[in-house]
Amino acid sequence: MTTVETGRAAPAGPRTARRSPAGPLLAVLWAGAAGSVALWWTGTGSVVGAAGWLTGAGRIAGLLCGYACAVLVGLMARVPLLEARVGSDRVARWHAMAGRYTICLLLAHVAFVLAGYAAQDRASLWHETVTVVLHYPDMLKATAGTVMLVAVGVTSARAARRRTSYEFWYYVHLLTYAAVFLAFFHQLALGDQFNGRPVATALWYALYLGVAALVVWFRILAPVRLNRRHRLRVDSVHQEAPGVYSVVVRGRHLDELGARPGQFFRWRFLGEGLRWTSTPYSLSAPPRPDLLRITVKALGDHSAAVPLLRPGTRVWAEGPYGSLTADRATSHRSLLIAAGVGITPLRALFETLPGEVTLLYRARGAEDLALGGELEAIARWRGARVLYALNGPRGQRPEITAESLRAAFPDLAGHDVYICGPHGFAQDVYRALRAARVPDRRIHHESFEL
């Protein structure tokens, strides 16, 4: 392991973390699901016979189903509480687990309804099927939701998605809206539980109808205030490392967003070729109350016409989200873990974080360390270190080990420790800290890897 290093900070007091509300609001996502479970249970009478099996079945995944449907689109609606206390990490990927569960439920719905009513009527499946999606009320609509909910879980598995472009799957994943209105009305209109029981409808109304609102309100109202608000454009584009560039944004009232260091934002770039993406970078420097940075790498299409963008061009911007950020920490020594383009947020937190920290940064050579420069000079300026984990001369790649993480830092498992990089290398140092006996909840990190 290569390494440079500054001066020490002085230590200061502890900062208390904030409790994450994940386990207490799983609960309640799972006591909905057995609410759902209850309505049929308490709606239905005696089950007669193999029909009466397979139909009961169906109609329990058809409620847990249209249950799932709302709180997949809920998942959705970026709500700041969920983004900033649970972690956007960890909500995409309880939108991407309940979107597995939603199509699993969905597929076995139409599977045992459909065989329930043919063991019924005597029929086959077939006439079965062309009965019910032609005659029954509202089971049309239904179709089409069914068609593109099933479109979406397809393109949104991990085989396709690395066959698709980011801009295909996003414009199909926002079929999903179409889909669970579609297949809304066949549940209360076909749904024996629902009928006749006012109170029931009255619930599953204010379900969705709630959960309709944190979309209009989270993705449609509140990115619209926001970007009238700030007006913000580019203000220049600077060169960091080879295929690394930063943007500087300025607005008016930044600081009224509430930005912290470590977050993100979605931004849109109004600009030829980037106007129809909406992609996710973390600021590289603290928030100014007229100036925001990202740093961008050129790895896609997006990221590589970045350099390209003029001084004036509008910017639409939605967040901020994230929580990585120093209401996390639980001690006065922190140390931050980067691998190349992942330096952005650490960055930020650097200069921010308080107390005794430590920067160590993972790279090819030092001509690809971005912002090498700045991170120097706020090393000199709060007192606190920097080391580089550099290529050797024949391009061997330094290990980074339990053994080594001890070796530098003796009191490690007194440390929180933020990693920010691509995904196989927060994962291999996560294993090395927890190796090193690194308490799991003073290891911050986000990943989107779903």
Second form
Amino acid sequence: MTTVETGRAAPAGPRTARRSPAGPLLAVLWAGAAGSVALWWTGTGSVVGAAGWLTGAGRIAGLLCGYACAVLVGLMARVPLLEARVGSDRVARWHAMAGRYTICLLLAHVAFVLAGYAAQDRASLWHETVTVVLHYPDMLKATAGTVMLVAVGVTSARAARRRTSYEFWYYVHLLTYAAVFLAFFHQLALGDQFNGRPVATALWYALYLGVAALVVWFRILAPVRLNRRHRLRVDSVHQEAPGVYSVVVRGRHLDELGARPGQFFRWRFLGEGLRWTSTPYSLSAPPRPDLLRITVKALGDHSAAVPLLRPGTRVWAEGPYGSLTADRATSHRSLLIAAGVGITPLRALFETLPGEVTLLYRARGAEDLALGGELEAIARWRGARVLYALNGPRGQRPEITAESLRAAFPDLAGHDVYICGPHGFAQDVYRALRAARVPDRRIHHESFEL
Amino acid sequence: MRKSHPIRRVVLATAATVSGVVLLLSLKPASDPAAAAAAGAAPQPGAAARPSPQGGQRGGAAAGTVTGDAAQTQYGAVQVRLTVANGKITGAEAVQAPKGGVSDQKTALAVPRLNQEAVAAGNADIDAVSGATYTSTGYKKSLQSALDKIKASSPGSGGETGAGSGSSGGSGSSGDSGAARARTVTGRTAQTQYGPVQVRITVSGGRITRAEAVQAPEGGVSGQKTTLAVPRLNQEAVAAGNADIDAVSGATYTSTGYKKSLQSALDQAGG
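Could I see the form predicted together with its partner chain next, after the form predicted on its own?
Shown next: the complete complex, the earlier chain at its head.
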């Protein structure tokens, strides 16, 4: 079948996919939530009357909210286990889902505790709110933190995201760190479950300090070390297709990065117009010890500046991230389905995935096929197939359906299928594949739609 | 990539959370075992020394309670009960007061203040509580009627207690009386996680007329909590007359210590 030249292709990996740590990790996270509730359970004697119920509900919500805040920050700490094994996209979806839930818990905590205190003191809700905020220890800080967290939640809602820039959302989101820090102290000062319970207090400190350590290490120290060691600079920029450019980045000791085909880095080009944003771009070729290559479609306000990058521009990179790698393969046969600039990670995989590989490349027209020449060369060298799905002469789109896929690949269900392309395209392909009886575990995809 | 069902997810998450929390809350005992035991075991300090108003064996010098007529107001009846010892008002409480909604809040606001004023003034010439005019007026009416009853029942000491003789109504003159004069009892020190709490009460005529904390947690957060909780606990102790008082939210440990020490003081006063 395929003749794999030694030295260039990756060695034949194990045929069973490396197990994703997602399941055990989720179990640990849920156990932590149960533990937080257990803190309430063991620290509470009785629940008396309406005031007791309200305060109790508020405290449970508060404990869960405090726990969830730590988890939310931890999920976004760019821990390699999460980014490269569970998958950056999946972790981001967990973060978004848990974030929405946390904001609800936060509001419930505030409302129930205030209502419970007011009922106990037989005071008005307003009066009680003023008392709690102004006179209870650490409550001014906690109030400020609450306001910030709600602001973060509001600016992250889908409706708000559509109307604001990425940068605005990003910088508001950074407030989360301050908010979580400010809200931390009232938990220990006022949390009935921590009063005089050194073990509970120690566990809570361990949770928060542990997360803080992850953030400092993986979001600050690790990138600093990476960029000091590898000294990345733009080597050259080439046009691949109309509006699509490859950027070759030169650096030292790049083999130590452990980057694998299919993965991406977050890039920050220290040139004009690009300095303030870091953007994820996939490697479009297997990494070499001295060179990395990405391929970018110049469309957003940020990526439009990429073609103007001058050789020698310094580059700040964080990574490697992403789990769309050969680890996901479960069989000897792979089908890669790319649309548009989604070809980038699949181009790298096309060269390196062991076994029998076929590439299906969807583009508007022949002139839009980025990296076309390379793909043909790899196909010849590997003895692999490349199929194109281009628009017809009158602009009609080729249909990718269960039938057409089965016709082209009789043993479709025996393939691992990697998809990369715009979200709508990926969804259509996913549905077609499922209709063609490809098992879910064999469909590999990264989506940053939350 | 699997199809997501946002609505279903929201409904499920909400239902699971709410039912989980309700389940947890309902599994906890609905009454505070410690407080219930304290209330049940408490030898009500007033109980032994609280004969019916006219049945005082030692006439005017004995402690007794007198209940005034109920005074109707727009929002409900107000009825005042006075504790009289040695011809002086040592305690005042409202056995009836407007209830429900805003009235609850106003009652909560006004009655403790009116009680305090009544004891301090020794007559019905007390200030209305702003925002609770009707309750105040009803209170003064019922208070006056109670004072009238006292006057009628103990002619001997009537001049001293008389509704109009304000100048002798101060608390200073009670010191020279006999058995029923005010005495101060200090409870045992109750240890809490944050420091000792010790309560001193003044008992007069079998009723607590004053409560104060001679020791309470100090420093930092504990100091803030003490400032927050102790005045409220003092007020509650006087109002309740026993150790069955509500804990102040956010200061549970101080409250528990306070109740313990208060109970011990009551035990001493009762015994």
